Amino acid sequence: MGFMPVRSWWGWGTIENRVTGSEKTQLLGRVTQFLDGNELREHLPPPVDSLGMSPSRITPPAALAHLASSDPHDRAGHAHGKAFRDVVRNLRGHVKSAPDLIVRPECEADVLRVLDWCSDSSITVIPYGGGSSVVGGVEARFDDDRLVISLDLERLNKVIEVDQKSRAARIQGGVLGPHLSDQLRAHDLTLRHFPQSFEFSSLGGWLATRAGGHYATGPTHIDDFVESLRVVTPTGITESRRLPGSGAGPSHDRLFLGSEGTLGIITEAWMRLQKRPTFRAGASVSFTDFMAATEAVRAISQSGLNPSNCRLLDPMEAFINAGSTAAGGVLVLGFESHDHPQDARLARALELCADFGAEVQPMKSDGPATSADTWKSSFLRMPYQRDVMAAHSIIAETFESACTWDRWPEFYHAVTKSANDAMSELGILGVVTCRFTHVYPDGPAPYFGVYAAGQWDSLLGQWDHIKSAVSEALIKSGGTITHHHAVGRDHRPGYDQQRSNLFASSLRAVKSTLDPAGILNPSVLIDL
């Protein structure tokens, strides 16, 4: 057996890939240019055996005992997701939300048996894919002392069947991104869904949270790739018919897409696939004015060119993560296809950019690194770098939303003002960055970053104050509380304002039918 990397129980990814050496020094040097007053003392994670977790209170039935783990390291690793506040709590040794047991089913029948057992025994079930939630979606955060298991689907990780003619595959829900990609590569196919969490997130997790992928336009949300779903609920199994499209009533699949494990466990899905791209074209585009840059992006999004990458970085985001000094930010443009060259599409997009005063820097594989190259590398390392900043009392977290183009300028100013005002109220120094992750003909999906000099003893309270202020601004300014990170427990207040009370009542009625004992991920989306 080859080398197996070790997952970090307290932070992102693997221990072997953590940020060290010159990467760590340069990161802290860049960020602290704007954060005078930060103490920069590193706080290391405590040993698992010092966390003082209570012993597990659950004894599984004999038929399920071989699937269950009460190992302290396992339980600590399943206590939280991977948000900033999760990492800080882990570094502080606060893992009171650790589940009593981790249960890893090996087949769909195991999932049915687990749900039957937990329904009969009043045991709460938190579905767990890759554990990459940044909204409290996998955390047992309850006021009472209930019994909890984490249902980890990592063993349901196979591509079961491939239909080459229809270009689709039947896939188990627990497969992580890289393993799925490897299995499809043998068929020269790809799902073409690459969220930043790709390495440590699962197909079932993407479906349950309506995840957005890396691509800026065209099919990019996981919804776009679903042919049919198979879902195990406490009252039985439901499966939609596999079809390219249907107008037969409300969509079965859309009931479970975004349900975040509250209605059932997605064990299998038929997913639409694509041929692996062979033609690519791209460029890095600098602007002198950020709002002019956003207008260029609007023109591209409404042109029908459908770039695979249309990622706009504002000046601060471009400097911190791409080393660019462009006064108006940088646009990373990319086109790809399996079937035909993309140079003409890129050329037309660059013409549109030129209308707004752009300066083009073509991407060259044999030349010096461009801002786009630097940013792409940084993008993949961002979660690891965030952990380093958290350990040094630097607040480093994000908000992602979406709004219509007519609201965009006011939306941008309202959100950045709310973050800056919140930091000023706390008496801490910080900066706000913005980038577009996805763009649509009717609006952008802005992704705001906050970097602030926090104090270790009050770090969580400081972050919660900023998050509350910005979340309120997102909703009041006509945006969504989340574009692709899901609701979980952290976004519930904003989601309660975004959706109607009548729709919430409808969700409760559905849940009472599918999960009458209320064991599945309580307090996510709705309360019973």
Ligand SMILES: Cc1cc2nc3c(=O)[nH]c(=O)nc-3n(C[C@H](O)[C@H](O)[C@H](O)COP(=O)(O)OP(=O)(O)OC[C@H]3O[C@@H](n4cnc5c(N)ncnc54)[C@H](O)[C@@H]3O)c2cc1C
The other form holds:
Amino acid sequence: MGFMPVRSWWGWGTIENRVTGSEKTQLLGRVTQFLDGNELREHLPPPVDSLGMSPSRITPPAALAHLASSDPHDRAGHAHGKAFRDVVRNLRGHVKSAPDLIVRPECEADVLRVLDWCSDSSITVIPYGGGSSVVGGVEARFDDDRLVISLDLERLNKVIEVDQKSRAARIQGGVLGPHLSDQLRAHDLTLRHFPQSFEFSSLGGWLATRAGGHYATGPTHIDDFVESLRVVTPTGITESRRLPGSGAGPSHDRLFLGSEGTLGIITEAWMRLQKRPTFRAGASVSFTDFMAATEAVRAISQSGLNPSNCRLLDPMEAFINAGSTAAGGVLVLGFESHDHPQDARLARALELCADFGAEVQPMKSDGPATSADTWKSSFLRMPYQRDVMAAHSIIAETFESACTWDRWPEFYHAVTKSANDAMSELGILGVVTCRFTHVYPDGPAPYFGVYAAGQWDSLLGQWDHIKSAVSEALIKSGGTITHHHAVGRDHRPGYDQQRSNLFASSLRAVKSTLDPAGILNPSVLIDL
Ligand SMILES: Cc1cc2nc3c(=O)[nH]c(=O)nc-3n(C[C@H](O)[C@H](O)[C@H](O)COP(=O)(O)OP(=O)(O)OC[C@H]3O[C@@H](n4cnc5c(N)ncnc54)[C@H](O)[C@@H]3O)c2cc1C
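Having displayed the form predicted on its own, please output the structure of the form predicted in complex with this ligand.
Below, the chain from earlier opens the complete complex, with every other chain and molecule after it.
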């Protein structure tokens, strides 16, 4: 048997990859440079047997018993998603919402059997892919004592069929990012969808939350890669026809994209694939003024050049995560193709940047590390580092949105002001950072980070205060409550404000058809 890494029950990723030694010392040193006065005492995760979880109240039918687990470690690991407040609650031993059972179907017929059993027995089902939700999407947070199972789809993890000619594949919903990549690599193909949570999130989870990959323009949301979906609902199975496009009425697939486990289980999808890129060109570009930098990005997003990476970091984000001191921030620019060289496209994008006072740093594979290199390697470590900060009472969390370009400067000022004001009200020292994760011709999708010196005993309340201030500012300034993190339970109040009542009742009507007993992920998106 090969080495099997152990998943952390309380934080991000695997135990083996946690931040230790000099990485930890340097991280805390860097953060305390601008968060002077933080408590900095480390809080270790409690042992699972000290969590005081009540015993499971569900006995599965004999035919499903081999798929079910009531192991306390398993239940604790499925109690929360992976947001900052999830990690803090785990570290504090507040694991009140553990599901009674984890059920892991091995095939689609198992999923049908589980939904039948749960509909008949009034058991709530929370679909679970990688469990990387940051919005309370996989948490059994209810104010009654209903019976709950977590339906973990990890065993539905195969690429079943590849159509080389149309460049598409039929893939099971539970497959995690790296395993999917490995299976597609054998066919020299890629889905080219890389959210930061790639390692520990699943195809079905991406589809159910309308996830965004880290490509900056062109196809970015998972929606753009879907050819057809197969969904198991408590009422039956529904599947769309494989088509490159169709004008036949409202889209079947769009009903389930973003349905967050409330309408059915996405067991399979035909996904559009791409050839693995071989031509690449990139540069990192420093600016002296951040608003000028955002104008350069607007010019690029409206030029038709479609860079695969167009990630603008504001000065604080560039300093913390890319080691750059550029006064107006850094733009990480990248182009790629499997078919033709990209240098001409890069050159034109750099001309556009020069119009806004940019200074260019070419990316070289053999030269000294550029801001882009430093940022890329810190990108995958960020969630591990976030956990270390949480354990040291440092508030380290993100929120994201999108708005149209005409609103952008006011939006940015209003949102950062709301976060800064909230920290002042709490009397805590902190900084707000911003980067663009995606840019569209008609507007950016900004992603904000908050780093603040919290106090262990009031850490959750402090973050909740900041989060509710910024959520209000996002909606008030004409943005969305989420661009790609989904709605879950945490963003319900913002989502309810931004959608129309008539749309909400139409969604409820669909839910009552597909899930009449209301067993699927109640309180996410809609209430029956
Ligand atoms: C460190 C970190 C970085 C992140 N970076 C990104 C990012 O770059 N881009 C991005 O978009 N998101 C990001 N996220 C958020 C999260 O990873 C995404 O929402 C992701 O799509 C969730 O996938 P999952 O498989 O982990 O789903 P889960 O967390 O298991 O579930 C999410 C929701 O989908 C439902 N669900 C899961 N699987 C299915 C299924 N097969 N059928 C029906 N419903 C299902 C669940 O019930 C739940 O409501 C990040 C999260 C973390 C912790």
